[in-house]
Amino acid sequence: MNSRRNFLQKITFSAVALPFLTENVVAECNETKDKPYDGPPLRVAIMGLGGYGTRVAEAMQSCKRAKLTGVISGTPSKIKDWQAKYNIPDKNCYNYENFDNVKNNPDIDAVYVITPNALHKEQVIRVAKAGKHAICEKPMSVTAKDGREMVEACKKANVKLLVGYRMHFEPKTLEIIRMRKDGELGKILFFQGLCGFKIGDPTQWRLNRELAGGGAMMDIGIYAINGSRYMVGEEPVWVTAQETKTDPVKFKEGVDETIQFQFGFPSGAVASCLSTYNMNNLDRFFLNAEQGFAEMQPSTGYGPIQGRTNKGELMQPHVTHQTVQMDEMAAIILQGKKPIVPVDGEEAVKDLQIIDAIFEAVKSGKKVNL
């Protein structure tokens, strides 16, 4: 069965091995990564033991600041398998009905919600009410309204809400952001983001509007939306969008197959992006500026990411994204670290507002102001 995760893994594993990262870029990209950490780890329960949950769990075995200590699943056999593999005691295992009881479990500091999109809101709010920090896979929810309610619930409970924006910690991505911030590229003029693959099994939850909240846009289009914001360094002020659907049986009402969308930014920069479930090998970012450019292909896969600028190839080595993400999120929660690019709930709401506007623009055929 084809899926985004299988696609991303396939397209990026073919990339060549990379040279070692210079010390100054290590310091720039990951301030606390190489510093000894002798405090307690962030103890994490993973909710949703599917393909991506498994990837996160495996990556966490190499973490210095985060540790897998619990599981939440509706499938008892998966819980048993994870218990055996990761040495998780019975008292740290929950299902979707009783996971509110994590409130009384000192072995769990945070819950990473990795379930279908439409379930995130209720589950994150329950985690917050249980007094635990919430890490939520993206998209954080299916509408900006839901996202704002999640943010408010976590603030009210005095817990952190972080979102799985792994690219915000990726060294090549951060190097391009540094170049842009330092003025090395000059005035930003244009961004292009292409995100797509040909999806398989028509019965999977990603093609179920009630669970996914949409189609390709929610799953992979969000990478181009988020990427346009951190690459350009501005928030878009308008959006236009057009949808193409060639298979209305597979892509039912409310499940987008292909959407082209365009943004305008306050500086005059523009973006042109594509999100699709019907074209393979689309994983590319391109940034054009008055004094240079930056290109990434693959741009958001699991790695290695490949990138170059007008100054040459980006040489930072690949480190497993989820390992870095979980260590950095532990530093945010436990040490108050400020990431270079935010990964909090407010950041995620901005993406959801844009997705809402894209769907509105598709429906109306008009430019939507943000």
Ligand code: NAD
The other form holds:
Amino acid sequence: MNSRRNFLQKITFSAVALPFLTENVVAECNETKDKPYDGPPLRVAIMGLGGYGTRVAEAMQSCKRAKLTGVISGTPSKIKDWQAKYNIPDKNCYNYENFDNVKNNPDIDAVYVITPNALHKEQVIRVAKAGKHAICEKPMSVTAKDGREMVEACKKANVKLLVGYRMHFEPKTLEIIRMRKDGELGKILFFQGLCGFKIGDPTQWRLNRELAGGGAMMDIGIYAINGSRYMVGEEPVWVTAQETKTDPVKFKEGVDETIQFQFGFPSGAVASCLSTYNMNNLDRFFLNAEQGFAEMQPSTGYGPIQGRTNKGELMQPHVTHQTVQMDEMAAIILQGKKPIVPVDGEEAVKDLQIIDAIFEAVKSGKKVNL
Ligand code: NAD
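Show the same protein again, this time as the form predicted in complex with nicotinamide-adenine-dinucleotide rather than the form predicted alone.
Below is the whole assembly, all chains and molecules, this chain first.
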């Protein structure tokens, strides 16, 4: 770890610790938005210049604490375009063969891995071995075992591992979490998460088990899994699941089309969720509790997120998710900030364990205990 960052962490911690102790969501968001940040930004290289990488790069232009300083890609023409657009010097450009050399690049603090799911594990471990912080897209990997190895590698290298859970910084989501934590909803009884879309091009990597690690569950069902955990505020203790496949040509062996799954939580709360690549207009969360309810639709898209509770419409402002996420991740890495909902590798392993259990429950038809 370079001494600049150690120094920065030391001098900024005392100054930032107090305001960050509050759990007031509005204050948290305003602080990120309004408080001028005068330390050096987190300098980030994006690996994988595809659809989502492009969105993150654009959103980062509005960041106060994070800056795009490098790229890693297998396509030289894309690197050229990004260099021109984002003013990236040749010395900060890498391909998949030579990116271990970021090790010697003082312009890059962190690498954001935005490639097909099954590549994340090896790429994140290489980033860690190069001594750089890793930010990784969801799903962090394709099995819990792989996820644990990633966590270990980053620990060993003394770098942070964060996962692109952008909803963990979304103001309306955080308001519902605040209401739940403050007891305003009473005892939580039931969560429903419906996540899906009709997928197009049958040749894309998302429908290739080798690269995707599965189908809809890895890509979109994970939002219902992760959402059920932060909305209910507990970890599930059992899972049941049922798969339906209407198009076995498009959705081959190991590529799930539609899975319905259910969770039981220690308090007795239950969840019922749907993950699919074959239905549109499915982006909905519903939380029922003894003294109220919360519903969101859209619940996990790029926004604006819309929601209401028994107290009325949620009025928190729309923010560009990826801008806030990257500013908050910079604060986590540079200033030791603790997010309201964790975004670290251990958090991602919890989702992966549940995905493993869902696949096991589909196969066996039995309830799987976690
Ligand atoms: P994409 O297909 O648009 O981009 C993937 C990129 O990876 C491309 O630039 C491609 O060239 C590159 N790549 C490198 N090695 C490759 C290989 N062997 N095969 C295929 N492509 C390879 O995909 P995307 O939508 O940008 O998704 C990338 C990751 O981001 C996925 O893990 C996905 O789950 C995640 N994602 C997250 C969100 C979110 O909201 N957090 C949204 C979309 C995607």
